[in-house]
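What follows is one chain in structure tokens, specifically the form predicted on its own.
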Amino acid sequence: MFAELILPVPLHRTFTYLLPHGMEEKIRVGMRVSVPFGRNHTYTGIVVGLTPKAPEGIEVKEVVELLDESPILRHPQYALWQWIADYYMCPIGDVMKAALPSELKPESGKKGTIREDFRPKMKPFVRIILRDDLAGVFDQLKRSARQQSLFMALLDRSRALQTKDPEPVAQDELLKASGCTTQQLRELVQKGLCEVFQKEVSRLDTGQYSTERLEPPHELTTMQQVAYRQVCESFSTHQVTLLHGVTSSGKTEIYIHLMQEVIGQRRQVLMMVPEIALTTQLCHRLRRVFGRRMIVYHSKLSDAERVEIWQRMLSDEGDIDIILGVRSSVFLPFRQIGLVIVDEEHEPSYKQQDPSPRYHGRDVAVMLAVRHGAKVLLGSATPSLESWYLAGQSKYGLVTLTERHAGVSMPSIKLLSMTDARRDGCVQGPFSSQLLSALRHTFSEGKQAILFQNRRGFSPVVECVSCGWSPRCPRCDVSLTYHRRLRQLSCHYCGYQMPWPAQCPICHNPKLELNGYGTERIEDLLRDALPLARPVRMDTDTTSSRHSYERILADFEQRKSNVLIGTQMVSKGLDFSEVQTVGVLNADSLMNFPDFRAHERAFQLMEQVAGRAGRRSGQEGEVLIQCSNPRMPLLHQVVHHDYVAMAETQLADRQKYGFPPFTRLIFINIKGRYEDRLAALAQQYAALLRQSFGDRVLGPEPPGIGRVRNLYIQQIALKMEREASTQLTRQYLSSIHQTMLNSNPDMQRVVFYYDVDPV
């Protein structure tokens, strides 16, 4: 018997291995095995097929060990993996690598048995040994008040007097509740009043919500009830429905009611969010209603925690009904999913950039639902134009919420001309006097503010005032960003760092000028300008540790800080009741970007961050957008919260120039160490593509950043009609790639990959 395996290697194929005697009766599709690969590697593979037929002309190696007693991969999962590999034109081994936690795919550098690192978490528990003569027990303990206190706490927490089967109590909780020590516990054990034993416990923080303390969902408002019914009606005719609801319209409450209905049918719900920060806020709202039936899945979990979630979802107990997660949660082994909710579906964070597979979490979620016969709800105040277009074509259902919850008004938005402010001398660093005045008033009223600046670090550009020298990354074509707290310059592409130079290395002038403003500099300047400000910063630099999101958001929610300064993170669905003022510091940098999605993305960012203001009744939020040209039509669409006008304008331009959603884009990326040879190779590749695809081929040319990590980049864009066969397109591309491999030896020396539906 032979097994066909997926291995976590970047090759577009499966591999066949011989099963040793005795393994045929135990092995099943979906189980893991360890196998030798190459000269000195042992990998974990997943069985995707079994056959008695030996492959022809190939020397077949033997499986080393069967690692599972039952499959860890369900059939719908494997079908989804195949679709991802096929659609995004990547090796299925890369999909396996992305999908499985590391501890489920151990490997070894030497031939032989690989060792699995996952171990259940064990914790000491105390079990009471109850005697009939309770009075005699207390008489035995009368000389030790501490031991009496400990025994009383054990009686209480184990519910020994209320039930025939007392519950074991965690040792640390017992000692904390009684104020006693392990020595006093050992004395109780010696007297035969209790025993200590090891018990497997969960690594997951599922909260302290018992089933008795769960709350029912909040009642829906009349407007929300109408939207809820429309979503249910839409699901009867459409698999995917778009819920277009303005910020703070109560989309989450509708999600919760839908979840409750689906889990009542004994099916699971996946709710996806674009950022870990959103799981932090949503988690408490969902746990109040669903308790421990909900788990959170994201990249900040330890690998052991991810393995535990995976195993719990595979177990027959089926105690996980709701998964709240980021894009990687689409890979979990769902039992029978009934609903997928993609919140803030417009967010580019759902698109995986590097490494492969370069999938879009939203689109994979739709295919996940197809595999399970589930429904999909896409929610956003500013939907992606692709989803809006498909809803307009009736391929998706569409439900709208046009008013905020509880009659709260939309925030007023003002455009502040920085050109005029500079001319009149009404600026202080990056702040106009109007913005500072509004912030001062907000803080004096005891309210909070959010400042949005889409650059992290202290200063994005450092320059010698004498000769103009500017430090650049030696491995990438970018300037180094100055981080003042670290006293170093950093590359945000490859991570290269260098200390702050004492002088210019060219002319030796010690005076270096800082140009531009990052979030770190905004924080310092705001403290100087407004003594009342208590800023906290949320960007990649401050959220690197596991619990940093929780700490920052908790401090802001508890009003330990009164202004949140951040990058795009602060625009993504955060909900704070006391935020009255929002400032967008440099709107021009959002619009003046060489990308056909620039205006759509700028509108989304500004409208979303504006939506953080004035989210409770009794206060009107105020949004101040600093810009150079207040007459830009897009800015006025933001001022009037007019998503429809923006969508119509942008879709008309996209149709005119043949951009998505009217076409499909595939980027062909080639990276190499030698610029000239890479350019020649890319030209040859593009010429071959044009023989099959004609003027649908654009390029090759370097992208905006033409060198990263010492690799030069050439990019070819393929713009296909939406109705063109994706299968035929892939076949042509595969054939052209093989021709290049056969004809040009330089193909073996470059990094090559496709980016389908790039963002």
Ligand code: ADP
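Numbering follows the first chain given and starts at 1. In this text, the rigid core denotes the largest set of C-alpha atoms whose superposition between the two forms falls within 1.5 Å. Predicted, not measured: the structure shown is a model, and the values here were computed from it. Compared with the form predicted in complex with the named molecule:
- Once you line up the core between the two forms, the Cα of Leu728 stays within less than 2 Å of where it was.
- In this overlay on the rigid core, Asp165 has a C-alpha that sits 2 Å or more away from its partner position between the two forms.
- The Cα position of Thr44 differs by 2 Å or more between the two forms after fitting on the rigid core.
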The other form holds:
Amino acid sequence: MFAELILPVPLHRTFTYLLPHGMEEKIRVGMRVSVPFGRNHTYTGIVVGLTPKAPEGIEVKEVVELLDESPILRHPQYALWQWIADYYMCPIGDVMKAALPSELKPESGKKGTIREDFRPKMKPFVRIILRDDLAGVFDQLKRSARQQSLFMALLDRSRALQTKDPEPVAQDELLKASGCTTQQLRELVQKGLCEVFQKEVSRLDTGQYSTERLEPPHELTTMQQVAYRQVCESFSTHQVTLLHGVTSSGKTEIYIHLMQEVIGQRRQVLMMVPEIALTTQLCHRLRRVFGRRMIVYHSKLSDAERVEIWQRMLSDEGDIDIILGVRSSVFLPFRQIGLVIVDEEHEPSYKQQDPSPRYHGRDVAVMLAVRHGAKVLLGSATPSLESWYLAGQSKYGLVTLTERHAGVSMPSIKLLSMTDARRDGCVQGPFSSQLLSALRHTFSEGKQAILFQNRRGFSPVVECVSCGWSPRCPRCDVSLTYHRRLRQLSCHYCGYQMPWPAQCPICHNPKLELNGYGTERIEDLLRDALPLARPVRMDTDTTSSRHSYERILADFEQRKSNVLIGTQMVSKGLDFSEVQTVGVLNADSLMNFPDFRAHERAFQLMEQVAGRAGRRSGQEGEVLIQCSNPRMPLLHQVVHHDYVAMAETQLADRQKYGFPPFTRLIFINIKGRYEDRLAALAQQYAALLRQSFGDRVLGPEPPGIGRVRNLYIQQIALKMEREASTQLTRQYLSSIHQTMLNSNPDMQRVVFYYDVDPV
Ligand code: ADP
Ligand code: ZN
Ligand code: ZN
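And the form predicted in complex with the named molecule, for comparison with the form predicted on its own?
Next comes the full complex, and the chain you just saw is listed first.
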């Protein structure tokens, strides 16, 4: 017998090894083995195939050791990995790295089974030792009021009087509840009234939801019921259905009902959200209904928590029915999925940019569902044009919800011309007087607001007032952003930092000027302008630690703050009841960047952030958009919440210029240390591509930021017809790549990668 393995090496292939005598009976696909590699390395790999057929023409080495007693992968995980590696043209080892928690990851030289690797988390618990004569016990304790109350708390918490089998109580909870110390507990132990022991506990934070406290889902409104039935009907004819429902129409309520239906059939549900902040809010909503049957999976979990989730999902007890997660949750070892929901499916954060695999979570989720025979529901108030187009072609089903839940009206949107405001002297820093007075009104009524500014830091540009010098990153082609709380200038591309310069290094003028506004500065200026404002800020700077999202959102929810200021993070699916006013500070910055998706994205951001306003209060929400030219057609589509008009205009443009969804884009990125040699190499590459692909090839050209971390970048774009065979395209590309490797030695010195369906 021979085993086919994935090894953690950056090669586009698997490896075959011979099984030693006696291993055939025990080994199965999905287990890990250690094998010799190269001259004297030992690697761990995952078995992805077993065959009696010897590979031809090569000498095979023998597997050294089998490391697992049961597979750590479930069918069809590997098939999905293979699809990702093929479609996104990356090494299968990269996919494996992205898919496995690092404790389970095969590595060179590392050994051990999951059971050995994974240390369970232990906690002290207290078990009551109940005697028949309780009166005697209290008599024994009568001299110490503390010990008495400790014993009472233990009686109560372990339900010792209600059941024959009292439950152990976590020591820390018991001490907290009774206000006692470990010393007092020790005295109880000495009196033989209880014992302390170590018990394995879950790292997953689901403790507070016991099965008794679950609530049924909300009843659907008539409109939602209609949509629910349409979704079910659509499932019978379509693999994928798009639910286009305006913000706050109750899409999430519909998801909850669908989930109930699916888990009732003993199948699992994967619900994907684009951002960890959304898992926080949704988690509470879903836990109320599903309790511990749901788990949350995101990038801020510890590795031990991830391993615990894997183990629970691999075990056959099957107690996990619902997985709420970000894009990487597509890699979990699902038992059998019945439904995949991709919420806010238009969000670009579903696409992984770096490192490889550069996959799109939504698109991989569709492939995952296909392999499980499951259905997919894509939900959004502002669908991606890709999904909208496919729905228009009837490749996807389409269900629409046009009204907000409970007759709440759509927020009214007003455009504020900053050009006019400036002319009339009605501007205070980044705020127009109109916006300030709307906010003042909102705060004075005890309501809340959200301000959206798509730049973090204090000020994006610092400039010498006399010579115009401005500090730039020495490693990247960008200017440095000033962060006031850090007192540093920092590069948002590579993290380079430097202190605020005492003077201009060119003309020695000490006066440097701050240009432009980031969220940090907006926060300060708002405090100055409106004494009633109690701002909280949400951007990558304030959400680096694991619980910071939860804290910020909780503060806002509990109205400790009355205005949430943030980058695009605040636009996504958040549901707060008291937000009355939403301000978009600089709409121009959203629309004016050189990308064919700029207008689609700007519409989505504005419509989504607007959708946070007036979600429940009897009062209509108000949205104020500051811009320099209110006559832009796109802004009018936003004002009228006219997604369809936006989609039609944009799709017409895309068709005219041959952009997705009418074509498939592949970027070929090449990065190198020497600008000229890189440019020459990219030219040669593009010329070779043109021989096969003709004018489907565009470039090479440096992207918007032409150098990052001291590496110059050249990009070649390939625009393929939708109907073109992706397999054939891949074959051509890899043979061209081989030719380049053989003909230009510089290829060894550059970083090269494909970005398929780039976002
Ligand atoms: P969406 O996901 O479309 O933005 P949500 O499902 O978040 O909308 O609904 C918006 C708000 O209205 C939520 O707070 C939700 O709990 C409430 N809601 C929606 N539908 C119902 C319903 N049928 N019964 C009770 N509350 C509902
Ligand atoms: Zn100067
Ligand atoms: Zn930099």
